[in-house]
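Let's start with one chain on its own, the form predicted alone, as structure tokens.
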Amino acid sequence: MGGTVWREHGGRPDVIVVGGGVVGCSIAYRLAADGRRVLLLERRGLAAGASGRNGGMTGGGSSLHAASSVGRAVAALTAANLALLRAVPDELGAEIELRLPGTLDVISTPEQHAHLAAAVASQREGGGGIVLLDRDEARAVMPALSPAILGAAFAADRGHLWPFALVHAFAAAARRHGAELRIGSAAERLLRAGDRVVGVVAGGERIAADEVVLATNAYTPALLPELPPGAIVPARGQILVTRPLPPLLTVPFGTNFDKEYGRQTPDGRILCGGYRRLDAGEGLGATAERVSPPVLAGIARCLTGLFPALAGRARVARAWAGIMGFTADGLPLLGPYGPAPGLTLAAGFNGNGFSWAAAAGRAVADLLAGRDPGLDLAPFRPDRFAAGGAAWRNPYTAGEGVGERGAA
């Protein structure tokens, strides 16, 4: 049953998804797939905010969680998007480009050396499928690195997919399964009964739904003041790309702590971001999509310091800024909001939602149709600092300073 065809009888939705990024997309698409009546509300476009202005990296785990019950739930959930990730050409029709040759992350300094020396023990205890290079070993997967370097930690089934193939390719699922997608509508507020959320005002209008789901990241606090300051906070990232070069770069790369990241994309191009802690407030707490000079020149200066072959060769064809949700213990917020039933988030990604939002909806479909996801979402709670508020220890910004010369 086509979503016009329910508005049209004078039905309302089941559920309104607010958020036509990857993760909203692919909630709208599981629930309508369920059989659920859906209204997604998007404020811009499909793939308008981070969705389409990241690097499209995408797998399974994190040295940033590689220890402890956090760390296995982080594992277990990113194997599980992956797998739905393989299965998208055959599942939706669709191309998304996904190549997983495996990453790099690059190690040039000795602190970076003993971080990923621990996380690859961690990781490795819990099977996962990563090894530490020495330097020749490094340059033996990607010849093109310095041999200034000091090693790398090579981690399988990771890679990369084209982001704005996977945001329409669950658009259009969650279309052909009846969901109404309604872009340039913007959530104004959330509709309540007492505590209980029931629906939300857009455009003005009054929408009543039995559930809500913001997969809002970054914006989520708009629509959630009560949230505590600092469970999710906007962080800007830049990107530079290059014009289309021969292939230079084998497997995509982090370095810095996986602050600075990249890849050459199939026609040639080369892209890299990073460089935070040259912007403006290290860019948190920054909405305004616009990239700075100096982020940029950092950029460049981390791409031929990595890769000195590009020096004087490379060409940057444009560079761009987006919008990440950052929280306060680097783990996203996914599942039901406890102080406001009827309400479930699904934000805050730290910007690696492509590792996150294909299990991500599959995980709040069953949430909501009372299924049990077969995931240990308790390291995800949405209200895990409603009581005592959020202490700022992220670890995609904290200490970035440390690498600043590896990097450079």
The other form holds:
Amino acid sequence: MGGTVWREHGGRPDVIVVGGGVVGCSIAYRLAADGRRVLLLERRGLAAGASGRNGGMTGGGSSLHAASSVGRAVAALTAANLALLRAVPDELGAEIELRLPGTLDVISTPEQHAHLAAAVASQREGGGGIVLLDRDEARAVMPALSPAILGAAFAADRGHLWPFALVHAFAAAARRHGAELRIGSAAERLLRAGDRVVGVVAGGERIAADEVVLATNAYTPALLPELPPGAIVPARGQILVTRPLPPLLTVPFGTNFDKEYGRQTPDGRILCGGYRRLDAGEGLGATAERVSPPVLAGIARCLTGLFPALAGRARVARAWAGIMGFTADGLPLLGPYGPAPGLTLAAGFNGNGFSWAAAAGRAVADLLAGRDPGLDLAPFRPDRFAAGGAAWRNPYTAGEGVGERGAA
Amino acid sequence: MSDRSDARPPRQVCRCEEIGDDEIRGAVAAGARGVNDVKRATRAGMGACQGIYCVPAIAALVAAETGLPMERIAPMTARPPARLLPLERLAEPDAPS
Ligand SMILES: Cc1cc2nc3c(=O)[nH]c(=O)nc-3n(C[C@H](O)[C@H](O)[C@H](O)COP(=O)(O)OP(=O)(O)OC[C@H]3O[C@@H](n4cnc5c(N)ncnc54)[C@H](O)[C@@H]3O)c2cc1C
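The block above covers the form predicted alone; next, return the form predicted in complex with its partner chain.
Time for the whole complex; same chain goes first.
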């Protein structure tokens, strides 16, 4: 493994990346591969945040932003990400269990049908590989689906991966390129010289750098209190996982506007998450990584409802909670933070970090190197929200009520 | 993962997930400093026993590899339910937590 030679020689980092989730590790890798001296600070452990507690679905994240320049920018980010994920085994020599059999967005109500029919029509205009299936066609793709469903939207180029493995692949690659990953080290605050950000304070130590990148997802407002209220809000998600079962879920699924989702891992476990709206008024704004019985019951009902064959066979092995960073408009904050030169944000990845993080890492490296990232990043500008409050129109919380968002 | 050249065959530490001591040492070499870190890196302790059998062994390995005292090795977070629960039982309205 390459050493952090720059540090042994008393040098200072060029870039400090705060946060050791998939986003921070992806960024650290690309920057280090560019020859930058990178110091990554992670206060808990690699993948200890959302990146180690998620569903592992990838390739989605665009169907709720269809048919607009924003939708195209999200689709381009997602496509760039997928290309980078496909390259990971060769590029990084890591097995991330990437499987891309496509996904089914299962339709159980007429309302979901109307929404998906419109989304499919508008995405097809943009060339997206999505088709609407009737019940029998959907059950031909995934025979375990209940005959009570109304249909499904099949999306190609989507699937799932092993989230830990991706985070660790990026982290190991960053280290090989000389980055120092300091685990157990919390950035307490940004170091400033006038407007400019010139480093961070961590463990009482002032660490200077040319650039600081915050990949702190839900926790970003603590380091950047001037972010308008509501720009990034913590959102608790919960997942349960069964003991391994024979192959039943041929493709990962989503349902109910993607609020519920699940997949079967290559070793047979079925994972399912969702039902944040049953989190007793706590889902949005909550930062405690605690499961709640109504949510787990909802998730269990989702599984037994969609897949009747699971009743009597599936046994729940574990359940957990994780904290996502939801944003006012459902889009990440990605790019230089205008009001504070020297500061770049890569935060607020909503429920889609694994559809965007690899591309975000490359985009940040491109931006800091003055290269054209080849992506339309305008919709993701981190300073897009007006001071004084960000109007909440996050599509992933549609129908959940603004009052629940828990933001000041 | 680990590039140690010990001739000794790996010893299975986590039986449920079939993780050997070599993998756990590799995780420590890659920066793991607690049982949770090892779990995230290797899946050790995530199986049916929920770590009841293997966590002490993992913690001891981390301590041995890092030289940290046992009480500094962060324990693993318990993930409910501790016993395997039939899915349809959890789906009932009065399901236990
Ligand atoms: C239950 C659940 C299910 C999900 N399902 C999916 C899915 O199927 N597909 C998908 O794409 N996404 C999913 N997500 C979302 C996905 O996990 C996130 O978008 C992604 O992990 C974000 O990565 P990140 O690196 O930005 O954030 P995180 O992984 O949260 O990393 C942020 C890191 O910053 C560290 N940190 C914070 N503040 C400081 C500080 N001051 N100093 C040092 N370190 C600090 C934290 O400890 C943390 O490790 C899900 C999330 C949850 C919780």
